[in-house]
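Here's a solo chain for you in structure tokens, the form predicted alone.
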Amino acid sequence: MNNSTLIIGAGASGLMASSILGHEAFVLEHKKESGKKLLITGGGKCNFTAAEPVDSICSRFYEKKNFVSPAIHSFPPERIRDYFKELGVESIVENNGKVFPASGKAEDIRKALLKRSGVIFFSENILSIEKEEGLFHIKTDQKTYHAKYIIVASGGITFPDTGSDGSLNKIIRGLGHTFVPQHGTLTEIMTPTLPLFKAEGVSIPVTLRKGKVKLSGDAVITKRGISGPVAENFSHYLEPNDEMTMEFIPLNRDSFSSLSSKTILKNALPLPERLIFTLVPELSSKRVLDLSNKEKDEIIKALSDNTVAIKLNERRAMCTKGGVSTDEINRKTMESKLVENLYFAGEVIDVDGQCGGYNLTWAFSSAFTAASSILRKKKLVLS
């Protein structure tokens, strides 16, 4: 195995890299099963990419759009779909641009990747990685492996039961790499100081703000706070314990003059009654003409400028923010700038995207880039 590639992690990015390298590589997975997180994406249907122009895809990765650009341009959504088609998986595009396997089964994506993957060693925990004379020596709790190249595809820290648990982070730091602090993202935003449970199930557009950052979109009120696309995407900008401002409707003092004066507030505003009652219970049944200026200001604050303490529901987070610093990775090859022949792919890197298949796009594109770079080093030609 002295000229082989070791892939650490049999998740989405690890399996993609393995499927490209084939028997040129072997995989170490510390769980008993591969691709477990793949099986729960898209509600089990696996939204594995998005039918959008490449530049639009890259823009979904917040401040890391320039870092992800070379990889996603090299292996864009149409090539990802073609790759899986070659492996027997047809895909469909929904009206919102999300791409799913035509069968609606995430299992088909996993099976397709496993068709071309190299050998996978399960239930092995890595204890140390050392490099001497151009070879990596990887000690597990069962034996020691040797490889010329390593692709770290160990995932983030969400859904630890799937193997994405951060257990390798200390070892990666030992190789000299910096870890940006990690926490879950693409998740529900909980508002413990603002009980919203009486409006649970209400779907409504909302604008979320933190400092100069503002995002508008569809939200769903939950018994703990808010979820839905806008909340999940906005969670990228939040820390696990933070605060944000919610605007359910733009209001100011002048807004009340355009409302029917004899109508009670919960019927006068274009918002669900349950939501108005939840946010301003004592005022929701007052007629507009009976509202004092102080009460109007209270309503404006509650519905248009409601700053609340938040917590991120990391137990349900679909993605990880943070990871190996992108400053230490060559974005064109995914190779470490610090350790020759050490590569990274997927969620272990400090890259996270919006919901909609973008993070799996990144997993596949970054894995393709890393594997292709290794093949070029070995002077092999991609068919």
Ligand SMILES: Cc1cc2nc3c(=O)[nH]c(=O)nc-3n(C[C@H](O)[C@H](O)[C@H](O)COP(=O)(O)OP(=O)(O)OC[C@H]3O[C@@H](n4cnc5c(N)ncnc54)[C@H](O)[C@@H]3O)c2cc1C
Given for the second form:
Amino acid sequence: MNNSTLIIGAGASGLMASSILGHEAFVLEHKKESGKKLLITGGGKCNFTAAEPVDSICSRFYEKKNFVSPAIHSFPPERIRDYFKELGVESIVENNGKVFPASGKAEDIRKALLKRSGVIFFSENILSIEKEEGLFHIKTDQKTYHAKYIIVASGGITFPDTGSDGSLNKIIRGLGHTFVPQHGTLTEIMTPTLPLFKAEGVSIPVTLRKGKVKLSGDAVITKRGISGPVAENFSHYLEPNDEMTMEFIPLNRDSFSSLSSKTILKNALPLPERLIFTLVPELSSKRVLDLSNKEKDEIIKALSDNTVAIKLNERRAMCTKGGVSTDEINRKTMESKLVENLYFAGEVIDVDGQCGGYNLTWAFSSAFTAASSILRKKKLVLS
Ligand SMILES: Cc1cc2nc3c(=O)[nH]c(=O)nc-3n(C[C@H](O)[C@H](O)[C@H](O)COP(=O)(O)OP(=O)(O)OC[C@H]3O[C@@H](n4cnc5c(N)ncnc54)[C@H](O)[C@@H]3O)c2cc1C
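Any chance you could show the form predicted in complex with this ligand after that form predicted alone?
Entire complex below, previous chain first.
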């Protein structure tokens, strides 16, 4: 009886699942190479997990923290690090808790997974998947494969040149699954109606707000808007075309009385001069005592309560928001609730985490969960 497992996608999660299942599984990849996105993670150094308590890791997945919890508890950061150590990859922890291979090479993570991986068939374009009498039939442009179990690990839709291009989504929908609309997240927030380029390169703490959501942290002003950890993490809450409010410093009318009155505004406020000049060019060289109430209100609006139209920079998005609905997946096994023996892992699922090694943690933990659930089922089948 055909008892084999087919993994679709040789990226971070597909390679992890394959390394656990070994020769019990085979992988179909539509690119000519595996792990193309993995190789560019962390600027090529691969921030592959985070040295943090498991509950804190789960909280990095916003409203999906309960969904990710069983998988991350079953394959937490220490186990991920031990797994790679066993495969010859030592890791280092930076002061901020980010974990990298000690070599500083993402390639070592890929090589390690490939050591235990089953066979990978490259340049396979999947045309259809059908299930008949308990067996999946996967037709590609080269041949038809048959498998008892499938793990879908086809990734999201950002950096499509790496292979994660959403090309499998239609087929997954055909199997009955719903996709929560996808777009790029974990990215620069562009402010097309507020040119910030004159302050490009300024690093500054900022508070970002949209409705009741508020996030504070370090940002960097870019040519097109703002980037840095707070902007990237806040992008989760934004639609591709949206609005948000920026607060560079909390100010109200009374704040001006505590400033040195004879000093010009750009030297009086504890903010980089270039930023003040960019946001209130005409008022930045006025003495504080010469500012009218109307001008003070203008400054408060620009520096403390600046609501702007935004666009997400999807070209640079490090993660995909949206994907296969988590309502349709058993969070303890990663098995579909709709199609028996169909599993999901990684970014194809409607889960996105913050910046800091959390998305690869999810890719590895969900892959581990799917692969070990299949192994458990196989043992039951054999006994
Ligand atoms: C620039 C950048 C930097 C990043 N840095 C980090 C970091 O330092 N730390 C971190 O935690 N996360 C980081 N990420 C996010 C992380 O790379 C992803 O979350 C992770 O790779 C997702 O793994 P995955 O296996 O789900 O998808 P992917 O790694 O994207 O793999 C999907 C695989 O499926 C294949 N595939 C897709 N469609 C098909 C199809 N139809 N048929 C066959 N194969 C198919 C693709 O070719 C690909 O090989 C970064 C992302 C980017 C873009």
